[in-house]
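Presented as structure tokens, the chain that follows is alone, the form predicted on its own.
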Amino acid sequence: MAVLSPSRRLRRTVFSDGVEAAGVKAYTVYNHMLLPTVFRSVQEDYHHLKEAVQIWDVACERQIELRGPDAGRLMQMLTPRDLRGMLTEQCFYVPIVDETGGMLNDPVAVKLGDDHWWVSIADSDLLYWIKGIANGWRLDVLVDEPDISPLAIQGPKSDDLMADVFGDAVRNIRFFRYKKLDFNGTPLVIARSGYSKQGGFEIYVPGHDGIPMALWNALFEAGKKYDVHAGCPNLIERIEGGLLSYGNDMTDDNTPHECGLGKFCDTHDALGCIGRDALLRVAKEGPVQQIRAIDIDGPAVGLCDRWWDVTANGKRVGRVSSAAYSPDYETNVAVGMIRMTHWEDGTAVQVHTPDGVRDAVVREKFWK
């Protein structure tokens, strides 16, 4: 099996020593940085997350800064989604969209105040086109990246956990809102977010003090009452729960609208969107193709490495970007983009997997 080589283009991050400490037996690429992929094994990690609560290094989600009078201006000249409404210590879930309305990145934008919001990405180098952006338009904002590395806390024992920590104030955060909570005398942007759907939250840490691995360190040893893992975004969890990945399940080709994403799309009201005109057209006239879950028949599919051909009677009507088997349940769960005519609930069509053609049947809806 191949190995990644380390270099300096490959960067390691804050919780990088903790996470080996831990046992890692894999990593990606995201962002120029490691992101563990698997500990035990993907089904072991699978079922613990679902069971007990979980440790993630998730700094390789950099935050773009954007800070300066004009900073509230760019945030809404990049998304389609109406930012007017949105409170300090909200978070909000935002496509991120090119002059065409094709999707850039799948981003949580974090208001901090009107003229300061961190935009926390998916994999991708969105940091040079808001640069250029904030540039071509000559918009009085600073753009950077700053010193913050998230660490997600996942599962259902994660409340528990956090409480220990951070104490009792940290169980009345709000879905999607945060509070700047204190840890050894730093105050600490705590959100209820994060990239599954067992429950939990994401922590932004500074780089400095050496508070990365003494937080690390104290949630691991809070933590062992509860089996606390260190673990990472699990491939099967996060295809049952329709959790979409920037890169894999949908591109710069693709519009919102395509990825199931219309409702953040406020495209009347976000006046200042760049894409706002491409996607009112699209709007009006409707995708003619857009994600669906797809339950595969047969035993465990291999890694989807690449798009996998879905067609029906002979013709392509789609294709898969990401496919796991599901013990919980009991079928191969994927994700796939499908073609108008075929994406109705309980469509039979057949899936060109590298181990053979399988049947299959389109879902309208995920699986938790």
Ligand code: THG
Given for the second form:
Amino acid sequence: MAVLSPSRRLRRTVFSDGVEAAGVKAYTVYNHMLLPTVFRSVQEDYHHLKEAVQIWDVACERQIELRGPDAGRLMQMLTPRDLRGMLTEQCFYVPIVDETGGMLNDPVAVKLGDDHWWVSIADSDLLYWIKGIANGWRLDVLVDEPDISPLAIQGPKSDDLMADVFGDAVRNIRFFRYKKLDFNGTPLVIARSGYSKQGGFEIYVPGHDGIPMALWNALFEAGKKYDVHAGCPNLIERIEGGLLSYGNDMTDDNTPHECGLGKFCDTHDALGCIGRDALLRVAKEGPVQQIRAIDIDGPAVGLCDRWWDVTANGKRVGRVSSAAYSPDYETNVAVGMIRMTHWEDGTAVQVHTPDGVRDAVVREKFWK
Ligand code: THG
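Return one more block: the form predicted in complex with (6S)-5,6,7,8-tetrahydrofolate (THG), after the form predicted on its own shown previously.
First the chain shown before, then all remaining chains and molecules of the complex.
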């Protein structure tokens, strides 16, 4: 593929200077913003992520801020997950659905207070849907995209590195909780979360006063003894872990139940959720296709930049949307949407990759 032409529509991030100095080799575009995809190689980055600690520029996980007396009400209109028990200092992974129950995004919601939320979005223009609802319902809430950029610290040595910069208090942050901890006199929201299964944190970094690059540099300085490297969400590791990618693995054609996100839905109790009636209908019948792990035989497959048909006895039974060769599991790991006739663990299928048909096996569990 040819290179992308830079322009101001393809937004740089507050960490881009550091990412370039660290030798980024490839980017993708996510929420109209640069997202690194490779530093040394996808395989080298993968091994290092599982052994050490990495700093990720995930500024493209943009925040949508809801502020005002109706912020909580608006948040519940967006998702079938019941938010009533959610506390300040908690983060929730929340499917966002439209009036048909179709997935519009799968963000992390951060509750800063009853009247103050951040929605840390995946790759879709969710701001306009939320603004439309806020205005259409005449809600008393401000909706915008603040200058806040997540920086992820991921890998087994994350706790040690973060404790060196923020103190031992970081060690007590529980999964999907956050604390506000000081950096150079500014309190930063630091959550134990991130788009890998290797453990770590996400720091929500404000763009002002030189904080982003000062923090970036402080983390790299403290990280020398842990072999810290710049990294990014890793294709192989996230498929092994079954972390879904909106726009790749699911779209607005899919319900949360098809995506295996039924455990994040309490549709009956989510009063006010815009997709509630539609989801109550589909949840009663159950989905007829669902996200599955798929083990593809043979040598390393290429990048999946279009859906690959999945067939059985010549009949289409699904599609693969993400795939990569896993060095640790010595097979091609993949994510796909599979019809219920073939979604049982161990079902043999064929995957139609651009360089030929491969034998494959449907799995009920992901690798990690
Ligand atoms: N962190 C933050 N914002 C994000 C992402 C993130 N926005 C974009 C994208 N990632 C949103 N998608 C996901 C997908 C999976 C998870 C988080 C965001 C995730 N899932 C865990 C799992 O499936 O194992 C656990 C979820 C839970 O148990 O609550 O972490 O990564 N800030």
